[in-house]
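Here's a solo chain for you in structure tokens, the form predicted alone.
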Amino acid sequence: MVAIASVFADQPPALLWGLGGVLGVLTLAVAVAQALPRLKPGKDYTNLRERIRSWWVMIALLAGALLLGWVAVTLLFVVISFIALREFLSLAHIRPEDRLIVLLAYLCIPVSYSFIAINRYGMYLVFIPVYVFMFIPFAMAVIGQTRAYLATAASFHWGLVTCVYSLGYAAYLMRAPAHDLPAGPAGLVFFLLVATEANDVLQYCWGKAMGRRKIIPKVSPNKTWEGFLGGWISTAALIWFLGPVFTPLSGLGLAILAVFLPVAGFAGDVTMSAVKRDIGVKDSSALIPGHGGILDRADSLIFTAPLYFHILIFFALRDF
């Protein structure tokens, strides 16, 4: 108990208030889910209850990692990247003869995250986009796999960039210098996750309430202009008002984040929807009840994490 109390005592008040606010929202969601069958009988709310239960588990894991520090967050994202890459490679129908390349792809995960552990941003920046990009096609050529060579090499690289490299930026925020951060490095990660997921939820809610005109019907038939614009404006407002509480951004940097992060989240969601539509599946897996797989839950984060990281670097964390 003393150890747990010391963990909480060491956290910035803004982070604790933020986590408490998330727990409050989840508690309210539970109450709503319990009340809906009585207010609107005749509908099946099983999926909603599953989604809320899954959110409790996901929030508990993320909150625990954030409170424990950068090592815990890094290890958590190693697991997330591994599962996401596994889901992607299973969807991409990688050929049996590419087993060695699959092994090499999985080995890229600990190597990439090791650069976060030793805080070598320069190497993290180029390892997957440059060196892995060159090495995997070379390894495929050496073992003589030329059937569907270009498409397979592209699939491996796209999977590694999205599932490992892009998601890793969220973990790398924990290595930011703690000085001048109002909620510490964990506050940076917390705010990224809150803004990204709030954007998904708000776009869904606005779409359900007012959606009429389809925005990209061939890729995601349920998405509408009303949902996109309503979610965009609402998330931008959330970022503008809460950004200074959790990040060192202000002025132009905060405005750019408010404008572009909701668009990036939408882009990640739509891009992964296009991938799944091309393959012919609805969800990447059934790992998370009510949500699908890790890729289904992290699709927006794939696009928002690098954008958020580099906006912070450019406007606030110049000595990173």
Given for the second form:
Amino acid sequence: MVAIASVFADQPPALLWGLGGVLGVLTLAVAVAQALPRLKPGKDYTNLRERIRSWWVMIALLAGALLLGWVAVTLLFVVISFIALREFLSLAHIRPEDRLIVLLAYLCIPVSYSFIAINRYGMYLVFIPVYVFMFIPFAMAVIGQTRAYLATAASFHWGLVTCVYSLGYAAYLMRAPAHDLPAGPAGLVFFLLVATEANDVLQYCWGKAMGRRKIIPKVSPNKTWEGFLGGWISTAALIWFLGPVFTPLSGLGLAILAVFLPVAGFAGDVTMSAVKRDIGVKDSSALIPGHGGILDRADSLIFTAPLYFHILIFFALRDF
Amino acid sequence: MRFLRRAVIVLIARPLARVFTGADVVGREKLPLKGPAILVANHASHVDTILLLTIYPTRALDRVRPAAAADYFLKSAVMSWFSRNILAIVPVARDRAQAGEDILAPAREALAAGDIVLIFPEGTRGDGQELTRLKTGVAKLAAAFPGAPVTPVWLQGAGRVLPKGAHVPVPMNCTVLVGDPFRWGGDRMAFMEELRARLEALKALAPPQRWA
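What would you give as the form predicted together with its partner chain, now that the form predicted alone is on the page?
Below is the entire complex, every chain and molecule, led by the chain shown above.
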């Protein structure tokens, strides 16, 4: 009990208030999901209930890791990257000869995350985009199968940059020096996750409420201009008002984050949809009931995590 | 032994299967929990058998018995012990069919005892892409137990985790699709055609996994 109490006592108050706020929103969602069948009967709300139930699990895991510190968050993201990469490589068109390369790709996960563990940002920055980028095609060449060579090498690189490198930025935020951070490093990660997921949910709600004009019908038939713009404006407002509570950003830096993070979230969603459409699936797996696979849930985070990290570095965290 | 088998499958094989395959299941509620019942699945990898055992509800696990080739699974002493006690196979002496031996006798006995017998009617592991020719032994079993439900199962992806001839498993997502059960209707040709149609229908629902 004392140990548990001290985990909470050492946390910045803003983070605890933020987590409490998330639980409040989720409880509200449960209430709405209970009331909807009575207000609008005749529709099937199973998916909505499943979605909310899965949110409890995801939020419990993320909140637990955030409270425990950078080791827990890094390990959680190692697992997330592994499952995301497994989903990606299972659907990607690779060649039977590439099974060894698949193992090598998984091996990149512990190596990439170990640069976070020893806090060597420069190495993290170049490991996957430069060295894995060169080594995997070389290993493929050594195996000696040149049929569909370039397309397969590109698939491996695409999978590693999205599932390992980009998502890793979310974990790397935990290594930011704690001074000058209003809610500690965990507050930075917390706000990234809240802003990204709020953008997803708000775009969905605006689209449901008043969506008329399709925005990219060939890739995402359910996305509309109304959903995109409504989500953009409301998420930007959320970032502008809550940003100073959790991040050291203000003024121009905060404005840039407010404007570009919602666009990045939308871009991640649409880009991963295009990949799934090319492969011929709607969901990347059935891991998370109501949501699909990890890649389906983390698609916008893949684009927002690096952007958020680099805006923070440029405007505030110059120590990195 | 029953306890050891359950412990190995639940505590060791199940977590390993989650890591290596993700073990997505569609239609888990359609799996029979009581015997006599026949499960029929496509076959591309040794992972197929283990995957199916690990996704099975624990309370029915003791009843599930995969039919497996005696010439392969009872070859060495270690393999034989593992096959009999952990996998709990129903041996099929496929090499002795020519000699006029009733190779389905152990499977019939298992069904008579109320077991759930898993059959791979392709008779051997395929390339993981197309369903090959189905052998008719499964129809003989269904005819012998006309009351037993026959549940088609499509196993997608195991051929990528550990294809025939490979020795190192590689983590790849697998999906188990369980179809609606049907029963022996009285005609062998019609039964085999229906079985193939049901397996192909499940395959069409599976996530596409194509090699480049």
